[in-house]
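In structure tokens, one chain follows: the form predicted alone.
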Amino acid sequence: MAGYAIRRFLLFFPTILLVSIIVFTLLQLAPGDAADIIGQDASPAKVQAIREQLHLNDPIPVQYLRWVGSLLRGDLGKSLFSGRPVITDVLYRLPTTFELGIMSMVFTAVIGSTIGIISAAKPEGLADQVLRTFAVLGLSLPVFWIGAIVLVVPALKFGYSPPAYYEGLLSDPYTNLRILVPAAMVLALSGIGRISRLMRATMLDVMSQDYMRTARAKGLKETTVLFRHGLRNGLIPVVTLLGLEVPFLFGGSVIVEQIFHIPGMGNYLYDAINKRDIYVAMDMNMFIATIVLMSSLTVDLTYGLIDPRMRTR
């Protein structure tokens, strides 16, 4: 287990050199640069100016390799705009987005296998088909539509409405919660649908393995034998789908911090894109990357906590 954890987090150098090389292409290909939204009533002369004073002219391996060297000497750079430096803003927002995660994944895990466990209870019953039906559409209607209903629907009818500013959990729980726990369960449908799809399935096949029905004919509980017998061995699978959540959760928490105008990474991370703030597009997308491919050697030791036959292998 030691050397499979090892092999795994010597890949992670590679894969991270690889990523940043990818998205600073693509940025790099993007229309327009931030000399262009910087001065964009001046002249093309003052653009050019601009443009030199940023260093934006200089071959994109040259700019590169100097976003590399600073980030390896710790310096995240400032933005182009605020002159402010990135880990400031990073540092503000990041419990933010931190505590929208979070709370979407709670969401997510516990109502999304919930849902998988009572429709394993009883296949094709009124319960198993309304929930299912209730995944798929988790599954299909897209995020930004159903924030805007969030937002709309209750306020038509109900005259109700998320604060319209934001608040931090210490400073304000109660508005805290009123803007981050509507935006974390839209944020957290696809996901449930997801998991409690996975869920259903892997407890319908576990449930049908000669070990249950040995607990059945001891004459133990049909509650224990689901939760007892039966649900760990079904999370084995629900926690490597959990793991790859992690990338749906920053790329639907861009959209739906602007849709709750929500200060967090997702919103920086917009931001910079549209004005071609490229540094700190970069210094995103490496955060974001970082966190996922950690999150993925997470899940793949946690399999191994959960299935002892993964240790031996």
Second form
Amino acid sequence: MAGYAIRRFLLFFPTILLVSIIVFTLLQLAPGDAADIIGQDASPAKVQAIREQLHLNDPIPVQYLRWVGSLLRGDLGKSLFSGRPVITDVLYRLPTTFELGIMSMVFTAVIGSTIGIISAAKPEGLADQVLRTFAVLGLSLPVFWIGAIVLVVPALKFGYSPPAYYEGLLSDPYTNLRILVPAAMVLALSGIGRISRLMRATMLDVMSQDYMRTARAKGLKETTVLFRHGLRNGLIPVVTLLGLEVPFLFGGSVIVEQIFHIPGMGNYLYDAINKRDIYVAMDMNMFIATIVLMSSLTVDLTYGLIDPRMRTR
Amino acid sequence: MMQQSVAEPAAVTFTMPARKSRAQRIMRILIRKRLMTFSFFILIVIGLASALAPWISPYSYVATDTANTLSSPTRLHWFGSDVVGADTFARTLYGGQVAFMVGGFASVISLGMALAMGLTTVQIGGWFDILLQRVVDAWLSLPFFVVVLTAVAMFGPGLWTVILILGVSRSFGLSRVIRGSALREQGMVYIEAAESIGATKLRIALRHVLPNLLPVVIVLITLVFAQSILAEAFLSFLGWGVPPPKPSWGSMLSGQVIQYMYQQPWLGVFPGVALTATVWAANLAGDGLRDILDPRLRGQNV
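Given the form predicted alone, state the structure of the form predicted together with its partner chain.
Then the entire complex follows, led off by the chain already shown.
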């Protein structure tokens, strides 16, 4: 296990290095640079001065190294417009998105695996066919449309609207939850589709195993067989897929936070992009990719703990 | 007393089942896979309606009827009209053109690139494969939609920017699937046979491996078609997709539109239903095709 963990951990570094190269290259390929953006109406001499000040005339590899160097020192740089350090804004907004993500993840895991288990209990039965079709619907629903429906329909039918201003979980839990619970539910829909499909497939796989037949032959109750022997093994791949949900959560949060007016990371990224604040955008991409990589690392390590067969791979 | 009776062997009549024609076999699959057939039907209907928009729609997508803004569905405006009085029916149809363009081209581009990467990496192998797979790993750890949004914003919105960026960013992950299938083919005896008679690597990749990957490719194209349409709608919703005046199902719900939906809920109905129906149908069609063409992919999320 130790060997597996170390090998898996070491793989983290080259991957994150490549991620940084991809993000940097992507933004270098884009037309225009930071100086063009700040000095939109300024004279060419002024733009040149800004370029000099931001070290944009240095060779590209030097610029890359300077960027990575400051990231390693924990310095995420400053916004081109507000001048505030990116880290201040990120730390302010992180708890909100974290809360949204965790809640959505819980919905995804609980509802998704329940649907998957019901589906697998009687494969090709009526419930299974209906649930499978709806799982695909979950994958296909546009988040922004469902978000709009969740806001507009209760307002028109019952005159109910969620609070207009966002409050933190600690300062005003009631207001906070009235905004975040529906948002997390909307965000969870596509994940529910993915998890329930996987849960069904793995449960069907597990059900055909010899140890399930043995358990039944011993005379165990069907529920015991299903939950003690089936579910325990069926949940393992679901753990992995939950880890893979993290990037989807960040992508979806950009839209959900926009609709529900939640001041989280997605909202921050969206503002940065709209203002073409490229350093913030670059850092946010890097920051989110790091979280994604760390969660997949955690998942792989947990996986190794749950399922010893994985360690040798 | 016991009498052993041996049953007379029944006269064995053996008739070869009549060989079914290709059309008959396809018909049987279509009947057995009703959901898939229905999905294809939906896709064809929406696709045709969008393609024929100039002939079907009574209005252009920019024409405004200032006397009837925010109207409900009426005989004049079948799907209602928006805040400037543009006809929602026309805009929904023309929005379908954008959706099908993006879905079609982005999926073909990403599959083309994925095939090129997957086949090359399997044929060259060695350090090239190791290196490329690390790049794919890195790319897969980037949050897809966040990167796409950033890239589109930096390169500037536009139909072809969106198509290219969606196609390219999706291709890395798909190349992993193609590589897996190509590696499986590579281990087959017929590849060894081809190698033994001196076939070049290029010939093996194109003449022997590629045709056998066709089922996987067809399934993936359908699923990527659905994902690209959804991604374009998300981008357009955020204002970074296909720029106005060209309507897209995403941009028809973006910006202030949600505010106007409190006054006129019909605004949100048709673009949302069209988008959901298209993506749902494409996903279901992809699932159906997967069951028929490549059972090994079943239960995988690609």
